[in-house]
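Below you'll find only one chain, the form predicted alone, shown as structure tokens.
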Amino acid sequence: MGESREKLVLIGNGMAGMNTIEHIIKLAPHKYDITVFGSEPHPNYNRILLSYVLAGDSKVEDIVIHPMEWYEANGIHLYSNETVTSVDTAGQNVTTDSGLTVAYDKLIVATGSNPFMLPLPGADKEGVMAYRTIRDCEIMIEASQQYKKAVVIGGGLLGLEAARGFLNLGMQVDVVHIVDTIMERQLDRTASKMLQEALEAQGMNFLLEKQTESIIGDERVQGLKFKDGTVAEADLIVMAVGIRPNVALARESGLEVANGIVVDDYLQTSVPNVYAVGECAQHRGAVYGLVAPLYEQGAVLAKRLAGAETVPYEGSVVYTKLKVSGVDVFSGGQFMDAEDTKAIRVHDEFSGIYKKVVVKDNKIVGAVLFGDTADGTRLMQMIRNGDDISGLEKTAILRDNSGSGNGGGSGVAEMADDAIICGCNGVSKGTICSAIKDQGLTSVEEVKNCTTASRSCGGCKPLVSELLSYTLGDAYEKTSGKETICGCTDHSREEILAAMKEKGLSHVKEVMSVLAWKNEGGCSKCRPALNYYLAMLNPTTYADDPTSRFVNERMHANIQKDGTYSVIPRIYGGVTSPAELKRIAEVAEKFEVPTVKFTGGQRIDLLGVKKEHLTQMWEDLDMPSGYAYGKALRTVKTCVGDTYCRFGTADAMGMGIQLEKRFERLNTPAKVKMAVSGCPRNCAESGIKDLGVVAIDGGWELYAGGNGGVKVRAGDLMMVVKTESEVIEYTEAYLQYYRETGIYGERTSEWVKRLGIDTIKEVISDPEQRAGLCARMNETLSVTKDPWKEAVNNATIRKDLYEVVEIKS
């Protein structure tokens, strides 16, 4: 028998948390039997990129850290959207909003904060919202497709980057706040007014110095008013004024709370076991908002717990780099002058660079970079070691150190090897520039993989960068222009694919093998993209790999925030009928479906599906999966053409029926959609699909690379063509083309910005390859198989994917 494990359970799933775990792992793999609860339906994820996602830079999957497959691999039993409700101190256990109760030797809390809402009058209507979740942006972007107005209340850098997402999804956006310098707790006044004037360059307008006094509007909001009687109008209220600790739990629990958990240097809080790290601690009467901070106090936790020597939490040295809407900005220590303080300053409004170091008894106590933040790193450094700075040259402090060789403008090859480059993850250079040598990176990429560095916020990225030309010289210039497809791999895709031609590989785990992938078991990005190429490839012989897709395409149905299921059957061009509408309305009652919605793909979404009901309900309805949770097609939208419009010229509904009977079931690089218009009047939105066909006079136009979605895009037009069975046989050649050049997870409007759209009507233009794209994509079609009815006539697979099974203890 192995030896007995102590039982840790963490109460919050986020980053301070998740990275102390992370650390225990790596300290004292086998010390604990870990049990994480975590009130979000999803992994670990970073909550600092969520204005990326917000932007339409990132997709969510891109900012997770930890995805499922990691806790599986590392043991760690994860309760997603699962709430703890209450700890029992003396009996050391914790309870869960389901009733799970979970025993514990060692407990640590990690809950985080929660957006503060001022209590305005009218702060209850639709409309009204805060910004801390992956949720709050999901309806921040459907919420961008209906309404233009925005209104960000708070101009700190969380309502930044609400405001600059906003712009990027099309709306208009008011920043309000209360002062008339934004960012004031992070930047001077010379250096605001210079963001200040940046971002409103980009078209934000600022409306500063304002108190909001209530929120005007019927069931939805209309409006901010101001209390000197102005008014801003609004379809939509953000507010991005602070976040307060959660300390609800852990005060019902019995444990010391002021403004957040009162800790001690060992993060240990007043109940003995039980610990708190993060943003509800509150340690030596600071709580901190930033990452660096709670990693820092995340690392002490760890050793402590793993058992291993550690200097305790002393507190931190706040400071911050990052990008603003595209504008680098560094600030750190104490940046506001004082009286006992003299400052050296750069100010050049040509480049609009903005420099400032401030100076306390010959040492540096503080600075803001606005422009160019290459300084930052070298001038924290000198602020943590305390350096005396009399026996120095003033200006030569912010000298750029371009001409120094190698490294490049900040100085690296000068930066001793304890200089701290990601501070966020506390790396040194002397860190990274051992991973580089040992594990042979060539990457940016590979470093953070390999190190964390730059795995957070991301600021440290051009220093990484740096870091990577210093050590290797000539040869990380001929690497980096390349572009792997994740960070577990040197290759690209097109060289996988090719050795998986080549190699006659088979299998995700041969392909790694094969390839020595660096990350044995592969990741998120990874796995789900070789699990695809290998089907595209080898359509007929090759067995899916479930494992290696994400959670909503193995179980055939949406997952949602509460954790219930999303089902929607296929509904063929939209066109449905009486007897069909029935049994989904029998269906819903029976199952006691709380929501029933008509999506915009005109078809019927069933929400809030128990998990254990899917495959019965699956089998009641007796219609075909309808793939909203999967890279494949999804819907064909038609209007109702010449069989009702007198306007129309074809047969729009027929043609669209055609359409998605024929390509159901086809996976792709990414979501596919389509519409049928009977006429140029477009009343499908053809125009906005990954494929569009519109009836003319005597034929068919096709459009491609349409998106209706974050990035909008009109689709270009490929083909006209004369006949029905036309529009098929060019479809084929298209959606193969795209199958077999696209780049997994790469929509049709970005594959074809990238292609080109000449080259895609040269390739399908042409017979003969023409002819072999759609002999690929028949023999492709003809081994698919409905997933809801495999489900359904597999015990196995019901038992693995449907059978709830209670946990008790």
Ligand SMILES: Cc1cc2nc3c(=O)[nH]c(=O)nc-3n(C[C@H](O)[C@H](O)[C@H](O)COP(=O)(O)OP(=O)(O)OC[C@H]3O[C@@H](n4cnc5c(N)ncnc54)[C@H](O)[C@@H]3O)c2cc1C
Contents of the next structure:
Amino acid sequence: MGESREKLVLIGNGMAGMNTIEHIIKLAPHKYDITVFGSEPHPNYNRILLSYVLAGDSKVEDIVIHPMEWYEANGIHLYSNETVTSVDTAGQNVTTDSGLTVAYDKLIVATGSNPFMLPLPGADKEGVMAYRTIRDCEIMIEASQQYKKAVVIGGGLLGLEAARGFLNLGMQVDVVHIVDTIMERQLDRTASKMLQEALEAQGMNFLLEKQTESIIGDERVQGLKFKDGTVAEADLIVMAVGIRPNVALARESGLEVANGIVVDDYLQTSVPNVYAVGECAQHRGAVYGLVAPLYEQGAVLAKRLAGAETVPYEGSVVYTKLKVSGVDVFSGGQFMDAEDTKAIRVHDEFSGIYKKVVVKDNKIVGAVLFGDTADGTRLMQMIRNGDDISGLEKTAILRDNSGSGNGGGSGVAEMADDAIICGCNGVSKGTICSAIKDQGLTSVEEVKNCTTASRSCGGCKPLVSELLSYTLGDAYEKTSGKETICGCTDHSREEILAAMKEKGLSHVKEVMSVLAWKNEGGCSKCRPALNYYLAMLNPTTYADDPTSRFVNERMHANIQKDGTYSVIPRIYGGVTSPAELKRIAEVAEKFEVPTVKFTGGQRIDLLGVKKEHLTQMWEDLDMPSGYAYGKALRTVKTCVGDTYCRFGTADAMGMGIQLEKRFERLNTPAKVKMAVSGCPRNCAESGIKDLGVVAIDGGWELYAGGNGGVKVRAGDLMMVVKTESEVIEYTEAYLQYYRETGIYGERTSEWVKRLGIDTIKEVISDPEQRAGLCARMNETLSVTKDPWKEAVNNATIRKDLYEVVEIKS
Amino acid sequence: MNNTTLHSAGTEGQLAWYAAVAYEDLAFNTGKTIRCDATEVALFKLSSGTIRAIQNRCPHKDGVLAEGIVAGEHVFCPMHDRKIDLMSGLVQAPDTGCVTTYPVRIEDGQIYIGLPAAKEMAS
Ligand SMILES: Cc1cc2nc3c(=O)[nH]c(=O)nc-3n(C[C@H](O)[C@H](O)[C@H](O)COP(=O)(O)OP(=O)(O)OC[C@H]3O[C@@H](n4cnc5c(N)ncnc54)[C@H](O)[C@@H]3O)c2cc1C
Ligand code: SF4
Ligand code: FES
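What would you give as the form predicted together with the named molecule, now that the form predicted alone is on the page?
So here's everything in the complex, that chain up top.
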């Protein structure tokens, strides 16, 4: 403590600057007294992940890299919400907007970029904004609660991520782009068109080859006018047309500035003791707008300032990955064909996969991948290394990952220890390997948590996975970095289903032992999922495992917060009779049921039942279980339809009862609710059900993926059919397709969003596929039994599940 | 009649042993509710065949532990998924807390549970 430390000041509490600081305190913990200024009122956060916040997948807290306490713990003085307004390079001090002056021995300028705002007439109206900060994100989320229609100007990476966010926020969105292909600076024409199609299927609307002339509206925007005379409505306009290095302060302070602040190979500016790093810096003529180069720069600068040996920074080869769920796009290096380049192409229109690798003088110089981006990081590595590929089988360069198995061909073994694996977070091979060894990591998830590798865009997951298998050898089962179903395994859902089929696995326990589960006996997440998947694959032969079911599905009643249960008998289509009602009433009295309530699904709920009374009550009720507790078909709500209603055009009650009888007891990835309305007035609320049926003149409309719960979503019109038997047939195909492709726990609303309604339409309208789905559904339904009756008739079930043993003291 | 006053086992060392159920009658990985006056015990037979007994209420919000999914040496509370070690009674990280564990003994195929012989329990 005694000796006085040098004073280091950082302007810009962003990704580049703070990454440099982080390295410095690791390399030379006691060398500097560090002060950081940041205009934003937040600690350092990962800007890349804003798109996940906007999409609703992360919260602001989740994207903070270093919380305030971290600054304190490391003795860093952070002035957030404070902007540096001048730098005196002769006197070596900086002054802020609050009048504070702080002296420095070394100064780092990391002021990032400003979004470029098109100077259009009307651009100053309320509702015109950029997309760069947490604040922007918050404004967009707030706006979505009040407004319906957004327009994004700019069809690049940022614009598309913003547009996807708006869709998630329930807004309509147009993307305006000046040329006829989106992301044209990252993608070739083929990939760009594939991307456009995929995004259109998600609901994005593109206005291509449009140049905005002015923004219209009074105080707040109402729309845009284009040069060709057309207009588009808008309540909110986001400009995502590019960024400009934020260099005003540097210029005023006398640093040499071209496009960015000019720096040498050690990030030094034209002025002694002043350095620049990140998007505001210009190195060998290049200004970067992605994080990977910033980390490379930061690493060099940190070593320099810490007084450690370092190689010079010589520029970066960059790649981008679009972070929009449901589409995989990767682009890196020099990907456009030129006269002196040749390309290796794979284009599989059936699976929507396109890969192009551009080769020049026997070296890979660029790549574009669409649909399957697993090769991305490996190709980038080959580009960076300048590997000679003349000796390689050309097709092997784009190896097919679906077969996986004996991979490891990406050459992780040969990579240098300081090779960057995770570009977004600047994590090197050496860091990952030592974390795996020292901390006993065994999964991509754990590596992510310990080292932050793969935390941002996720593009490097395959490489992290290979490092795990390289470091751990056979002890690591290759997972290709996919999402696992829970912490007990590194396998993804797809791999598990494949193993179940190929190896003919038939018990939950067997799956866990064959696939080397890490926790003995699994957990409450994977066990029910495995039980479901096994039953889905082998409907007639699989013996259900009640110990792998959540209490409600095991007990066939809903447990309540006080440990009592609720009992809901099946009332088909919500249609009952006086006799049935009397019986229910008598049972309720006999067992002193404290609360009798009608449910939203048109049934009667008997609440407050003791576990030891359940089976006797079911016997007395003599009605089938209503499955109000299961990942299963719950109810089919109906209106009275043309039986009584003057507007009705069809027999809604009859249709509903048929559907409920057909699909009762069907297990599905998550609960399924249905409804049938007798006309488009939709009194049974068919628009917000997993499957909604609406009678129209001469037919029926089927709506898919609606939800009236946590995240309200209107169903998508999937099909219009003529007859009642077609309603049943298409519903069979739809539900079976959901059963086969849904992730356990995933509601149809999420599933439809993930697959896209068009894919589902295509599958179930194809006669051959539909017949297959219906046949498998039929097989599944052929073996279901009423669980209440089973329990009533089976003494072992009654004893094992419902008995309470009283002991006398 | 359903209020559950729970007694912490151990400290006073005064145990009374009660016959609960026959070992053979207990299903694997399926909790059994044992009631002794105001005390409720969740009794488990693990895959390994080991018997464990813990207090039948979760320290979080009184979830009924006998109805939880049993995995290895742990039970997952059916209410909010707290993971509880059946041996130590400790709630696993990141959550905290613990439940009372009760000693068990098997004699002649019969499972006995040791409950604190506190006098206020007697009727
Ligand atoms: C929505 C979004 C998604 C993105 N996705 C990706 C992606 O997938 N992959 C990728 O590689 N990159 C992505 N980027 C780009 C990436 O975030 C940037 O390249 C990176 O954040 C730049 O870091 P920086 O430190 O140079 O600038 P910044 O992170 O912008 O930090 C600069 C900071 O300095 C502050 N500042 C400026 N002037 C002053 C001053 N005078 N006094 C005090 N403070 C000041 C600013 O307020 C700012 O907080 C994305 C960007 C956005 C906005
Ligand atoms: S949906 Fe149509 S048919 Fe059914 S009750 Fe309402 S108005 Fe009548
Ligand atoms: S009551 Fe057990 S987890 Fe909440």
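Each form is matched to the other, and the largest set of C-alpha atoms that superpose within 1.5 Å is called the rigid core. Residue numbers count along the first chain shown, from 1. Just so it is clear, the model here is predicted, and its values are computed rather than measured.
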Does Asp620 shift between these two forms by 2 angstroms or more at the C-alpha, the core having been superposed? yes
Verify the C-alpha shift of Trp70 between these two forms: is it 2 Å or more after superposing the core? no
For a quick test of reading the superposition: does Thr341 move by 2 Å or more at the CA between these two forms, rigid core aligned? no
